[in-house]
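Starting off, we have a lone chain in the form predicted alone, written out as structure tokens.
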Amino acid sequence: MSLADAPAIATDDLTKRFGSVSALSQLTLHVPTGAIYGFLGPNGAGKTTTIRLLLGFVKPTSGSCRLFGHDCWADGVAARRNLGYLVEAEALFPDMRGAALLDYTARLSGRSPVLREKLLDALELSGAALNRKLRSYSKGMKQKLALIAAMQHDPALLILDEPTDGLDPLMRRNFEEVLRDLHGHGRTIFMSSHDLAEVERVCERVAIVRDGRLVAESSIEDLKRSHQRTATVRFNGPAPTSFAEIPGVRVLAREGDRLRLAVGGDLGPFLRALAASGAIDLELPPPSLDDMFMGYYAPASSTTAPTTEAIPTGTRR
């Protein structure tokens, strides 16, 4: 594969140990150029370690990571030549003024800040704010400035670790529109976030890590199709017992004329049984990314143990 055909990010068996602690183990990911990609996991899962390896801040114990075909450690300058990275807001120089910080980061990138004015407008950071020292900024203002510094030179690849931390809901939506616009122009975006609803709205594909290992990697739509959904069914009379025998269906709760069911795999047997059962109401919402994420992290007992909990009246699942 030539460098021109290389994925924007490629890790192969990427492993990092700190003494006896394994922070990342054999992570293999290929992020295509032009993708908008979510990288998910709780604190301590290995997300930040992965990003630090991509940025060349630490050396892999084994395996490799590359940006556009360039090794992040052995060929780091070339790897990061067309990169934008979100610096932690609290790491910004407090005695610099906002405008000076943007000028400084533009010089570091070696590229013209062609998107600066557009980003300032989208994230509503005023000229008056840019003339103030950063020590007077709120957390949200620092986050806006850090985002603009990362994106202003229109890099081919953006690596964003918790990009909306400190932003209010309106600014989060504005930022999402910025990401969609950059994606529409072929830029690659790799973002780590605890806001699963945001990732679901913005990203095409996600990887989920747990304890330093990859546990899932797929498009969001494929994850949804493969994940169990929760159905609440109301019947014209007492709820039947036959649903426990349907492949892919598990009874979660039963009360009077209602059942709550976990439904996975092929929906055909469930729908055929439903049609013949005298059901008069069905709630079957699509799984959210939050549901799927918690499915990977919930203790095994929480997903396999039977339950007899009552279904609260009027609850919509």
Given for the second form:
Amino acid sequence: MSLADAPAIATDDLTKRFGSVSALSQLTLHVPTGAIYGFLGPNGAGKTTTIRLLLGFVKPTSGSCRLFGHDCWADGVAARRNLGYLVEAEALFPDMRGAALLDYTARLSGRSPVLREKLLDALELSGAALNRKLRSYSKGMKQKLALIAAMQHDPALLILDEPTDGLDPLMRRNFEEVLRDLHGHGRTIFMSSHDLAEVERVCERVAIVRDGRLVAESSIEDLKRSHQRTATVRFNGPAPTSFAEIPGVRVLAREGDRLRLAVGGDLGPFLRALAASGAIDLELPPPSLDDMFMGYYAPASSTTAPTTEAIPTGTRR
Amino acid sequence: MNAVGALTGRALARGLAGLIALLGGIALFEAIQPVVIESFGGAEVMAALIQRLPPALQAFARSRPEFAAVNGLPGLLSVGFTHPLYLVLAISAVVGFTARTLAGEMESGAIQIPLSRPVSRPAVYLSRVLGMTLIAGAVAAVGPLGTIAGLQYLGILDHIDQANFIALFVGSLALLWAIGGLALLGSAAVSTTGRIVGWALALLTVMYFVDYFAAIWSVAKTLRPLSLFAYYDPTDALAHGTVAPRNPIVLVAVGVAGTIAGLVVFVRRDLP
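Form predicted alone done, so how does the form predicted together with the partner chain look?
Time for the whole complex; same chain goes first.
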């Protein structure tokens, strides 16, 4: 595969250990050029370690990671040549003025800040604010500045770790518009976020990591389709016991005339059994990324824990 | 090179006010030395006073009994360049810079700003070496300039051959570069400002006292070559305008070794 055909991000069996602690284990992930991609997992799952490996901040213990075909550790300068990375807002120099920081980061990027004015408008950072030193900035203002510094040179790939942390809801919406616009122009966006609704609104595909391992990788729609949903059924009388025998259905709780069920896969058998059972009410909320995500992390007794079948085959590690 | 220039400028700009204060303090400290000597009645009276001090106190000021009498005003002025206060101020400027701009930026995460862009680790490190060298040069220069200002104020500048100040500058620069090189190595290896400052001060204090005890205790003389201060002789520079070739060679070699070792560590390590 030539460099021109290489995916924006490619990791193969990427593993990182810190002493005896395994932070990331055999992560294989390919993010195609032009994708807008969510990277999910709770604290300690390996998201930040993955991003730090992609940036060349840490050396892989084994395996490899590449940006546009360039090895992130051995050929880091080339790998980062077309990259925009969101630096943690608190790491910005407090003695610099906002405008000076943008000039400095643009100079280090080696490219003109062609998107600066557009981003300043979108994120509502004024010229007066840019003339102030960063020590006087609020957390949200620092985050906006860090975002503009990451994107102002219009990189082909954006790696954003918690990009909307500290932004108010209005700014989050504006930022999402910026991401959609960049995506529309063919830029690749790889973002981690704790705001699952935001990921669901913005991203096409997601990868979920748990305990340093990839547990799911798919389009959001496919993941939602494959994920178990929680149904609550009310009957005209005591809840029947026959639902436990329906393929893809698991009884979670029985409370008098109500049943709470985990329903996955093909809904046909479940709906036919429901029609024959004398049910008088059904709640079956649409699956959300939030439900699906929680399913991977909730304790085994939780209502929405996914079955093995619910996890796309071929993507489990 | 464009990136290295930007990185060096940024590194120097951080803590610039503190650096200027340190440089001003060093210049002022050296400027008042001639005034203090004159207030005692001149170099001869001061030399006689020093010779009455116990040997241990003379050694603490690096003022051996014979040197004031032999070297006169230049010898007395050179005490200002081995005085603990001067050394603390000068070393703080160099160690503070290396600690702040390498270990400190790893601690705060600011090192990610250049390293998330197409900038190599050697380029970042080179900018710190350049910054450290410029600061060592500035510190080595302001001391002699302060002394010149004090002598000029008293109207006795012609009592010392001004070319000797160049020798003093060279000797001081070599010492500070050696310290800076070792500090860069430490700063590349650790990830917190406090730890590198602590290590550097501890090491230099040990070296200072090795040099001190070697002057008053024959048993400690064998250890003296291990101290960087053994290769720093401002008295010789100010009195005779000479620097023993061995001294800058050893100091520069130590600085180069520390700098190269620091580069190897920084390029290979995981960032925090």
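Because the structure is predicted, anything quoted here is derived from the model rather than measured. Numbering follows the first chain given and starts at 1. Rigid core here is just the name for the largest C-alpha set that superposes within 1.5 Å across the two forms.
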So, does residue 39 move by 2 Å or more at the CA between the two forms, with the core held fixed?
no
Determine, after fitting the two forms on their core, whether residue 119 shows a C-alpha shift of 2 Å or more between the two forms.
no
Relative to the superposed rigid core, does residue 64 relocate between the two forms - that is, does its Cα move 2 Å or more?
no
